[in-house]
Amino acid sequence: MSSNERMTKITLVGTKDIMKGTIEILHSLKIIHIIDFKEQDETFEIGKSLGEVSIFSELLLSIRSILSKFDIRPDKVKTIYIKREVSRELEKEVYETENTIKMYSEKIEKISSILKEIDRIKSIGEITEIGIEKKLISSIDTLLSSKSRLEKQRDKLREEMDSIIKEKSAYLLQYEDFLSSEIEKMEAPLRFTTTKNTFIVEGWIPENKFQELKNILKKKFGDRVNLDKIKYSDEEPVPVEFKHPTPVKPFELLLELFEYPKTREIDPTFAIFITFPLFYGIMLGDIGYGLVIFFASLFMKTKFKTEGWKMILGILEYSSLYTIAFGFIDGEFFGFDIFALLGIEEIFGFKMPILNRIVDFMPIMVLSISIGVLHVLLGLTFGFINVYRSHNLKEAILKKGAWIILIFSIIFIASSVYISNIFLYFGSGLLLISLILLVVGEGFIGLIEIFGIMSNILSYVRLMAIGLSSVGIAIVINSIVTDIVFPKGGIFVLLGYSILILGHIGNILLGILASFLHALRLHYVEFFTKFYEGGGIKYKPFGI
């Protein structure tokens, strides 16, 4: 069930004649997680920098500063750039860029300073009448007919710094990839153990890469250099790097928000690809809602190009899916009917709607409630197998089988009104085999916490209830329209449209919240709860 990428703990060796060598390497390769050393003695300590820090992160700090003033950003610059070493000319560059820009700033700022004591003195009217010799009258006159020449000279101005802004981007760019990257090696020491003649470095890489880490060290520096697998025990921190295939990976963000799994653990990614958007599409459950997230998802990707954003707009576009499939069962497009509008009464020989959310009201609870028992039940399936991987099966089979065990017992007993008197008799059998495994596991508040766990399944009933809210508001806008406005005629036609268009944006933003935290809500305490502990370490390797 793990979808993580298997590591390997590891530990490098090598003379310290051959450290900024193997910087070099390491941070080219970009695979170990390095583990920073911090308990020193009067053997082993803390390394030291390399190189003078200071000058490369000034400039940094300067190149940075003109960068986040102008909201220059990659996406925006067409040049393709290369790394260019660190030099007198560079460190000349950008600070004569930066003098540039800041000459041309202040100029700007005093010309929009005098043309705001232009407005003023226009705004007091009248001063001919006021007692004021006749030079001065002249030189105020004067002053006030060259408002138009200073606007000209500060667009000028704008023009000419915007210029320089945008020829200098890319070398910009250029040079903060680059000096970031020097920095990193240069402070890379500082995390390394150190002794008098050697260095030593702890870390994590995945597994499949360490014959390779290790056939390129020993090319480079033959006996100098030593890599070796060490030993770790289950209760040390592995760093996680998943390995989900592109349309499960929008998903992965709902785990950094909550927390990484630990590296016994499943991975709850894939189940979360599953049911999340199926949540939020039974929730929302619309054609015409669906359509407009789904499209406003695809254009807002081609303005936010940050991965946490790509993130949660993939999550949108994929749930967007499910809300027109459930639109089709429903039979909603913006609250309408819309095969009542259409004419069609049945597909495929099926009557639709296949459901109304307004007149099936008990189809739907009872759907909603099953879905939960069959969530809350894959949750303590996933807890069995984290349980049993742990410890054993006795230990699996009392601290969850016993639930499961349990809701299998009230399946039963709930379908024996339905089917038949033998399900009672075999429900009542399970729930008493049951209850006596809680107790032997947890013991008597093992019994109490049987209302928590329906307190759980019953929460899915909101899967209902936010879709009622949601289709509500949409019939709620239609009929004050159609009913109310439209019957009016002339220009209150045009004043329907306007709260048909205005009221949908309105319902469609709050579906999008609502339904987004609240199939949030169900993974994080009815599903996560069961099986989930977290406390993982993200995979960083050193040179990203």
Second form
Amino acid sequence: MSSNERMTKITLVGTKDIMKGTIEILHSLKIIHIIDFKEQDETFEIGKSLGEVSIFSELLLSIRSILSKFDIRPDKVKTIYIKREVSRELEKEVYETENTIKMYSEKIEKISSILKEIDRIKSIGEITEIGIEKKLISSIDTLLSSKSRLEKQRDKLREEMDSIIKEKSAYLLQYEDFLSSEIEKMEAPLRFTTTKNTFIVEGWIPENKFQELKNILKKKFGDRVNLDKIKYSDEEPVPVEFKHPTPVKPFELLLELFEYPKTREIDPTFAIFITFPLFYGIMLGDIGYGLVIFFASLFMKTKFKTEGWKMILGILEYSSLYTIAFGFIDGEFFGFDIFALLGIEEIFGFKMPILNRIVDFMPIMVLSISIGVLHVLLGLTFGFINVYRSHNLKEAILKKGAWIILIFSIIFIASSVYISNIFLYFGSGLLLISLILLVVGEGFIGLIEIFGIMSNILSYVRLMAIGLSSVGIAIVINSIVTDIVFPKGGIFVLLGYSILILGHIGNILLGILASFLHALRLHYVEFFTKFYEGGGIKYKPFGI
Amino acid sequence: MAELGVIVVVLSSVASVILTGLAAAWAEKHIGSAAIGAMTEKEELFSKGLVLTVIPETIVIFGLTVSLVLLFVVLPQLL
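Got the form predicted on its own; any chance of the form predicted together with the partner chain too?
All chains and molecules follow, beginning with the one already shown.
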């Protein structure tokens, strides 16, 4: 499962005269994750930026203010734009655009404020009664009568401004894009180490790109530049670039919120992809709620296009599918017992619903704890592999294996009640072995940890409890409406529907949040503590 | 004497939900305000704060479980 890109640490040393060319190359390749220069001394100092950054920054600032004020985004502009070099002419054009837009918005604002005044005078009522001079009154009347004219003028100005913005938006976007990358290039030396005549870049690149970069640099600059792999210690944070298939991608967010994995560690994203929506579905488990969340996240995907939102909505989408599936098992549709209402008693020989969450909470609790045992065991197995990779087999058995044996021994002892006494003896034997291993591995303190792992497993009871409370609220809403409000008839029917809609919207929001957070917590607190160390950083190649 | 047992079981199940509920609320109150405080310094701590805030909910979940077990497993044996 360790499918992530292998990174290698490099240094790039070159003479200062080729620094600009090197930056160009690195920027266009978009592969190097630069490590910022930190320690200064007499020989090594921080580089200076190329050229005047401040002019560029000012320009960029005014462009961005226009872009954000009128909400211009790349996905809204259809026209394709071509890149142009920055020149005086372009600069002048940007400032001109800014000024015209400013002029228009000022005019519009003035007219709006006059219109507001007119409305206020009108709201006073008949002016003649106050006893103002006749002349004044007639001028006020002309002012009032000019209202429609002013309104027309304002609309015209608005239209004109919109057309200007529409015309310029593609060009502004292009310019913004160009300027920000230009500034990034100019400021790149601030991240380099420099001496009097040379510059040094430290950073990470994917291992398979090393030769390619080396060839390109050699071809262009010959001996004036040198690229080398260097050693790094285990403690150093290594950038991580995931290589997951698209369905798994959204779940990287859950690692991002926690911490990125170390290189040699097992990357748990795939496991999360399976278990997170499962837990979510068990907790929410309602056909209606699942459908609402599914379509809501599909709809929101068209509105929110940032990377973070895409990931959250992707996670919700998968989770809602599980929610619908568990809704069929629980037989719930917005809290109603759907199978009873439809008169379906069995499907394929199964009594429907398979599990009623109110009546059968005991089986669900047992199911939850069993899932907990499996999940914790999975975590411990990952931990075993991690310790085995970073240390050796002995350590792995003492640190993680002992816990695995302990959990198995408890499973055997517990199942001996139902199966046979041999299991009891077998389990006790295993228990003894695991306890000895624990004491050898971690000392007597290790025994206290047993309570920790027990509470970890019991914590999965929340899969039942959160679900129970969510169903509880839904049923209360439904019974208030169907038993109390609807029978009164008349206007109360309307009230009943509004209670239903508002109540279920509230319960859905609560359900989304609670199920999400508790599923997350089960992963962070119960699952990750068994194996996950973290300490990686996000791979941010120069040029993106 | 059976009736005394029933009363004790019912009261315990009530107490286990009420007390653990209060305990979880109290703990979450402190964590929540600390999380908000941290967020004013560093806004990206929002997600971590949110996760930390729900951690004490385990208390009330255990309380609910104990109460359910008392009502539906222990109580029927006394009746």
